[in-house]
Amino acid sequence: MANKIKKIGILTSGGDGPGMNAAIRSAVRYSLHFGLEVAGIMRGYQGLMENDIMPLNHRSVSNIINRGGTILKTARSKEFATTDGVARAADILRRNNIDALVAIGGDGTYKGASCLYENHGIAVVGLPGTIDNDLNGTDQTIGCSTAINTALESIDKIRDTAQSMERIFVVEVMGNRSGYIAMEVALAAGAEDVIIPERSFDYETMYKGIKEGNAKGKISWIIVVAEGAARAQVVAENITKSIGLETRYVVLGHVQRGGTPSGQDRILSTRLGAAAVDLLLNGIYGRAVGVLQDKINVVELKDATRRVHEDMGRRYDLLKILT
C-alpha cells in the first residue's frame, strides 16, 4: 500500500500553538526519508482554497523545532466550511498531485479533514494542535504544555506584586469552552480560586471566603478565570463592589499561544509527526494520532473531536483544600 502515497500535503489550521513547527519538521523529514514529496499548504484551509501551496524539503524545516507559531501560517476559512468548498479543496489537492494530507489543528480542523476523507476519499491524518487539550484520543495536545508554563510564569510574577501590595488579582487565561489551562495553572500556581466553563461557580461563597480570609490577616488572593467562563474585568469589579477590597485584573490573552515550545511539546510533536506519516505509508487514513500513557494512540477522525475533562470537580476540590 506504500506505493499509493507519493506526495503528502501538510497544513496547520485554527489557532496556532507552540510545537506546531516541530510537528511540521518531523512530518517533512520523516516523509523525505521514505522518498515522498512534501507540499506545504499556507494558511490552513483558506490557503488550500487559494491554491497557496509550495514544495518543502529538508532545508525548508531547518532551525524551526525551537520556534513558536507555525511557518505554514494559519487562518480560518468560511468558504471551506461549505459543501462546495470542501469539494473544491479536494479538487485542488488532486490537481497538485497531493495524495494525502496531514492536518494539524483542533476540533474544527479535524471536522474539515474528516469531510475531505468521508466525502471525497482524500487520505488524511490529523494531529492534535490546540493549546486547550480538549481532543479525544490523546492525553496531551500540541501547545498545551507550553501555554500552561507561559501562563504560570506570568502568574508567579503577579503573585509577587499581590503580596507586596496586599491586593486581590484576577487573571484571565485562554480557554473558551475548556477550563483545562485555567485549572492546571491554578493548581500549579497555588491560586485561591478558579472559574471554569465546566462547573457552575458560587460567587457569594467566594466573596465570603475573601472577607473571612482578610479578617484573619490574609493579604493577597489570586483568582484564575478561563475566558469562556467569565471576564476578569467584570469579576474584579464585582469583588471590589461586593466587599470593598482593592482588586486588579490581568488578561494574559494571546501571549499564551506564543513563545519557545517546551521540551514536552517538542517531543510530543516530533513523535506525532512521524506517526502520522507512518499511518499514511501503511494505508491507514481518516485517523487522528495522539499519545495515551506515553504510547502512540490512533482513533477515527470523527471520534477525535471535543473532549470534556470529567475530573474538573475533583481537581477543584483539591485546589480549595490546599488553599
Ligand code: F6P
The other form holds:
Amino acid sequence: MANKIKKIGILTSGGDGPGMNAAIRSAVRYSLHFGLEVAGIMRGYQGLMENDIMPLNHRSVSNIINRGGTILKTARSKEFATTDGVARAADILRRNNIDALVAIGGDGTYKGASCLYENHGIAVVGLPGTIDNDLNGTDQTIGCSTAINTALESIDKIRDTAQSMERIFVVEVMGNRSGYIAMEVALAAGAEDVIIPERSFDYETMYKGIKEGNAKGKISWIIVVAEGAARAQVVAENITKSIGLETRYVVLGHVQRGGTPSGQDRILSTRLGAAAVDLLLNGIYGRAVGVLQDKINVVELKDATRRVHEDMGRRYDLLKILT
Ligand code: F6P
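Having seen the form predicted on its own, please provide the structure of the form predicted together with 6-O-phosphono-beta-D-fructofuranose.
Below is the entire complex, every chain and molecule, led by the chain shown above.
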C-alpha cells in the first residue's frame, strides 16, 4: 500500500515510565529520517483535547535518552474516555493535519488508541509504555526493568535494617492489577514470600512458617506485596496480631516510576519507537508493537490490552524452594 502519511503525532498517556523519553526520541528521529513531519502532543489525550500540540525536530529530543519521565508530559483524561471525547480528539488530529498517531502508554492508552482507530479510522500504533508489564505481545513493557531495579535497590537497603533490628518487613510494590513487578522483585531480592493477585495466598501457612523459622533462630523476613493483591500495612498488622512478632511496612509507591532508565529500557524503547514508525510507513495501523523473544512483534491493539502472566505459580514455587 502506498504510504500517505506526511505528519505523525506522538503522545504519552497514563502513568509515566522510565524509557518513554527514549521512545519519543527514537520515533521522532526515525520519522524525520524518512521525511515525515512530527508533532508532539502534550499531556496525552488530555492535551490532544486541548489542542496542546507542538512541532518536534531533531534538537527537540536531544539529551533525553537518559532521562526518566516524559518530555511530552502525561495525564489520565476523563474527558477523552467518552464517545464525544474520542470523536473530538479525532477531529483535532485531522484539523492539525496529523495523519497518524504513535500512542505510548498502558492499557488505558491502548483502549483509547483502539477507539480512535476502530471508530474514527485514525492511523494509530501503540507502544507499550508502563512499568506494570501487563500488556500482550511483548515480553517487557517500557519502564518495567527500571522499576524492578529501583524497587530492588530499596529492598536491599530495607534488608540491612531488617537484619540488624531483627524485624519482619512487608514491602508493597506497584503493578496495578499485575503481580509481575512483585514477583520479579521478590525473586531478585531473595524475599521470603510474595503476595500477588495471580495466585491465592494462604496467610495461615505464612504465619506458621514464620513462627517455625523464628523458633529455629531466623530473625528477619522480607515479604513483598503487589498493590493489586493486598495492603502492606494490613499484612504487617495481621502478622503481628497472629504471631506477636514485630513488623514494619513500607509502601515504595511512585519512586518506582522515576529515575534514569536502565539500559534494557532504553534499548527496548529505541527499537520500539522506530518499529512503530515502520508500521505507519508501511500502512499498517491499529496495531501495538512489542519485542517478543528478541524480535519485533506486532499484535492488534484491541488484543494487547490485558496480559496475565502464566508462569507465576512456578516462579512462586521456586522462590519458596530457595527461601
Ligand atoms: O500503571 C502504572 C501505575 O504506576 C500502576 O502501577 C499504579 O497502580 C498506578 O499507575 C498509579 O497511578 P497514579 O500515578 O495515577 O496514582
